[in-house]
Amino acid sequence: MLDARTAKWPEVKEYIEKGCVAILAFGAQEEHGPHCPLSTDTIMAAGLARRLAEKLDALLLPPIPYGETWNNSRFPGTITISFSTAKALIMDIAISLKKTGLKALIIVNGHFGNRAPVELACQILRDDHNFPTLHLDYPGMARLAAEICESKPAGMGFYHADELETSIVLALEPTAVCMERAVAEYPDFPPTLGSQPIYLDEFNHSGVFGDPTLASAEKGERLLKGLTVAALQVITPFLDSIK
């Protein structure tokens, strides 16, 4: 692997030379309750993209810490760019890699908000740039969440500042996590979320959705884990494609 923040050009030249792929985590600044930090999309996604790029002798690029948080942006500390911006990070950063010699980027998007704007650019790039992208979105989350976590989810597919996403900080940064600060919530969903834009403060107090009390840094490791084997069980067919 090769850490794109403190490489320099000759050794990124040698990878490239290699026929290695990038690999860039995509996270947010927002609010994740009383006990997690603010960046923890942006850790979680790291972290995740860190071991692929492990596994996979990759450029590892440094993290996106800025998303669509649009629906948590009334809780203070949250940051949130546009949908376009957030297109156009994806774009740009694609198209360099494609000059330089790159044959392919990887995106651990580690937020919900991230999802359409992504996947509009990696449309783009191939379409338009003959540049193979593939979009990765914590493929398995929900059955290892099953199978390790005590907790049920606040929503189907729904983790946010949860059993699970406390217990990969945990694993991955312990000193962010504040667990004495942990409280629980399961908020009532309004029927129209998801059909119309809805502030999560209108209905949720804590930002929490779930149970973070559960949580350990032992869970976020089997997690973690769990994640990276199922990951590189859909990135390996897109490799051998891309050859």
Second form
There are 6 protein chains.
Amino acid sequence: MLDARTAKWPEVKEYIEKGCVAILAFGAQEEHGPHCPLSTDTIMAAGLARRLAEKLDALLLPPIPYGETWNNSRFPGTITISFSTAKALIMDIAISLKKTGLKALIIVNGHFGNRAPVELACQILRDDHNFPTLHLDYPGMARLAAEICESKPAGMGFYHADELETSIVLALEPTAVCMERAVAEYPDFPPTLGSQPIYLDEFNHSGVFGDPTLASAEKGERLLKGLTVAALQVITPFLDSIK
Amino acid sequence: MLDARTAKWPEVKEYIEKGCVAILAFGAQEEHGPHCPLSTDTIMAAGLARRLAEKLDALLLPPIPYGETWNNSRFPGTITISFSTAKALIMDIAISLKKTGLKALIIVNGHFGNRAPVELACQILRDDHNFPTLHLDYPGMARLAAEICESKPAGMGFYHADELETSIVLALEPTAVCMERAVAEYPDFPPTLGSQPIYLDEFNHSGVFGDPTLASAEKGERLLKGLTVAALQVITPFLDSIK
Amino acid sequence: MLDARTAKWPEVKEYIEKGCVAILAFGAQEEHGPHCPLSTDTIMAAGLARRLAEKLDALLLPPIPYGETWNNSRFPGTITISFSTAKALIMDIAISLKKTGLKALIIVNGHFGNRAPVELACQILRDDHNFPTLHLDYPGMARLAAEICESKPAGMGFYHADELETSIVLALEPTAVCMERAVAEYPDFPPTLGSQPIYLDEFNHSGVFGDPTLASAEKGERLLKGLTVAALQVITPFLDSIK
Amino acid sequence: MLDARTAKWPEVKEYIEKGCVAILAFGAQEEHGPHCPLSTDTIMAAGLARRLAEKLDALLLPPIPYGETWNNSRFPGTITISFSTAKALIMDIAISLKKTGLKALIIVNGHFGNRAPVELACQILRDDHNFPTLHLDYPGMARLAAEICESKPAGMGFYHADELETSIVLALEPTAVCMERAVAEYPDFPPTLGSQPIYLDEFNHSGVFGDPTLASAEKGERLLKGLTVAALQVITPFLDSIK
Amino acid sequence: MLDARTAKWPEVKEYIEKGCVAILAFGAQEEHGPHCPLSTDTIMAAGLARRLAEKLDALLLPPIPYGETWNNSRFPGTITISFSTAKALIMDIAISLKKTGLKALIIVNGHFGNRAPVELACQILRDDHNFPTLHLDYPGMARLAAEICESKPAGMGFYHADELETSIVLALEPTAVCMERAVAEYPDFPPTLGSQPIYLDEFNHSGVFGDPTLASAEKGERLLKGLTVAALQVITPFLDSIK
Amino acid sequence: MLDARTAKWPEVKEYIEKGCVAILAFGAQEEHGPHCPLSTDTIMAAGLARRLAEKLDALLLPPIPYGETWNNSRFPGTITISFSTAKALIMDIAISLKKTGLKALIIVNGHFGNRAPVELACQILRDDHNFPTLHLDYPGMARLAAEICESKPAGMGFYHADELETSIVLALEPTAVCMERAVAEYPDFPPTLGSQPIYLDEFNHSGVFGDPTLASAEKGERLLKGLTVAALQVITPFLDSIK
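Since we've got the form predicted alone here, give me the form predicted together with another copy of the chain too.
Now the full complex is given, and it begins with the chain already shown.
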């Protein structure tokens, strides 16, 4: 594994010549309740990306710390970038990687709002730049949450500042979590959620979706291991296909 | 000072209510010779931004780790984003900050290529969004280099992977520097440099401009102190003007 | 209900003065197997939109017959528009409606690829144009499919040219279906589906996902009734909120 | 002729293999007086497109029901799309057609405002995509109006909701016309018309330009026959040139 | 009249305070046969704009010397700008004029290809910037050509490097014309002209449309006088409307 | 030298066949004090471009008379175009030149605000269009000012409406200068200049930076000669490199 943040360029040159792929975490700066850090999504995606880079002996890129977080952008501390900026970042980084010989990019996406711009970027990178990309959105997460977490999820696909996310941050950067402020909140979802542009603060007060109070670093470690395994099950056929 | 990376949103809310400004380092992922890390510009800008945030009791945002590095983009490990993406990032972040009540943004720019897109973004933020911004490009750097560094600069405005930059990284993150690989290079500048789009690898081989071998953490610390003082001399009248 | 396709402008003026909302079906021109028409998604969305317009005494707009169908765009007859064009269509239509006094727009989306551009348009219409929109993606469809259809779905969220879709087109425009050519196909989904930009013809041969041979107009009618009920459960609180 | 709305994809595949061209009507949703439907331009363009497709054994695409109707956009029921969206639709559809092997696209434009964006799209399709297009704006219409219609035209190039247009809609979709509401209006044209952006409702009250009261389906049929002949005189050399 | 090219800013300030309008010629750099200069359209539009500025005591802006000349862009010496650049120039100039207090802009367009982008810009300037504009495309030209010129026009609306244009350039800048090289050419127009993107060099060899050999400065002067009168008949009601 | 403004297209054809380059002055419409014309930057750049074209036997293009002058855009008479329009103009002109066989473009930039958009355009022209460009921003100016002018410069890199610029305009177009209105102004530069978007009228009253009262046509002639020599020292190696 080569960490591109601290690597020197001749080291990267060697890595590229060996045929490595690059791994990029795409995080967000977004409220995660009164107990989890604003960079929770970045910490989680970067943590998983690092483990994958180790397994794959890949080039680990610095994570993108800002993402598309429109629906949380009225919470102080959330900073959103637009759909088009998120898409452009992926496009630019991939095109630049291709220019110096990288053969593929694996994106570890840590935030739901980034998903659509990443998918669009990857389509264009395939069609117009012939550059292979894979984007992972925590494969296996719902299954792992059900297996490992004790609290029930908030529903509607939300795993946000809950037992799952809090556990993973506890495993990766425990000093960034303040468990004594952790509170549970199971919001009443408005009936038009998903069908209307709704800011989450219209029905969620703490920024928590679920119950983080049962979180632990040990669960986080198990979750990370599970995510790593699930991710590799997608990465392996991808790497085979670009050989 | 509040570090927005690990802060929780209610803490940011309080800080905004007190009337704080935000500070954002804009770095780059760019070759810096065989001895300095690819994230040298991010490390330096983030280091200066943190010191300024401490002095100003400001909200310190996660640094942007990718910048516009077109002219170095043929060196492996350099990853450039386009002018428009760099501009869009500043626009989006500033607009999002304004939405939750921040009163101003100070950008600590660590990379030359970011300068023009940042300036354009700041003009639009003034005219169309009435949002005050200040962007700092290491004020006082040439004077401080002359005072503190022993080697002569490469010229043409380049302070890149040289005694100055290497010293600052040694002061901020010494493990990211590999001094034994440091070499001096004083390139012959092509006569059309600045008048033509030229990739730096067309006349620079190591990625170094100048002589980093005399660098030291102690010089880096003095440089950082000097940059902090010089930056505050620009920030103070800015803050006065937006009161 | 007023059908804006054949209405005359003074009739629309009266309807707007009564405070009506507009309903817009967003379809697609996309392969739907050897038995279903290329405009299946338009027929379905327009059929549901008409029923909703009748219930709501709304202004029924002409359906958009082209959508974002990138992943099927290698099948002859599929015609895709880009993400940005799909988004622009919704933006333009909504802004134009607002100009003449419409108070809200309900979008009945008939195609998965339209979902992300519609969501983005609706966010911008809220923030920058203060115009309420609701977009429906067949609420209740998975539940209704399980209740009414006999064949098992292809999985991965695909209801495409299968028993469900074929039944609905049989109910709405039976002459457009050629049941004698209907075939079942349960594709082997590639492990990277959803994580990579994949054209569906890379693993799907007929264009069918599931088993359409059990389709009937009667099932289609039941499905449409169920979709209408489910849609109204989302529309009612939306209309209440904009009163 | 193959109607792509109800065709199945294997049929289109066969048609393409035979070397067919595609025909696309580009309409508009625009006021056409108190007696003609808002989709008059779509009905007319689609009607002519269908007759041409029959003559040419071409692939008939679903008509685009929205066009650039800025100058009528203050009449309720008019819905305009922007210049750039109109251009993008033509670009996207043509590029998508090319991807699956179509050799050319004939656009039957039914609305004046679409003309400039269509022309621009066609230039780019030639230069950047090497894709042949032909766009028809009712060739021969002024001559046919003079030959067949009894009322005098309103002037300034307007044939809008008048004897000509009403007759054609009567021939194509008589139930969409309400002749008892037809009124004549010969507006006083402002001296700056054509030199200033002017909304038509600033000087036109009914939405009619001319006298529709003399319209008949029989005249409409004669007009359509004449337009078909005139169109084929342009299409034939086009098809010869792309053989 | 104040010529903004050589005026000093305090003079413009005074003029604006008196309530003047601005006049802008929009030319082109385009082939005009073997005898007329490439800047023919700029010379003509600037000449007419100057006469109008004198009559109206207006602020005369420097002419734009490049226009949208796609269809002539394969002739050496023709330099085209894109539709979007042409539109952006008008938008930017008008918005900038408004910023310093100008109350309206009159555009004297000298080139057909500029017409559509100018019209689009003027619509947006009305709707989004509330800034009045008038664009003139040589009003009365066809009538004046018939009255004053002896040769017949080439047809299809072309007055290009012919008796009319050559006469006007002879009146305005006689040294720029080389009459001994003037030749007549009456091209056979392709049947698809106007319906297809066609480069003029596909059917026109000299770059002349018509017969310039009968041109004279005296005719040019009469044409200019006639154009001035016709233009003022449009300008006067425009100025009345913005009082 | 061939002046493309008055040249006829067959002359340009010959020049291109000989392998000439094109030279383009990029000026601005911007306040230059109470004594210098608003088109000072255009006059100067066009004057230098003409001398260079003569030396190089090049194709001299009509100068662009509008530039990016945001920071002076609150002075009446200043007319700014946006960054993106300035960039698009250079892109369009260069691409059009390439289409008819020009082998390179030399841009003589007369205005600071144009510099960044020109640089960006030139990068893209190299990477995406393989078209060589050189852009000159008055090489040697500071040295020549120090050698030839008697007054001290205003500082901060400003040579604006001062002895240097006034002298050059006096040499090129003396009737455009009104020396009796010339005044000196040495503004107090705000401490945040260069770090904030500041309009120059916030600290500059006359529009002059320095002392123009000592200007003379003779000095202007010496400055022009010096600039020509310095420019050729950059142009020569450029031309060698594209042979």
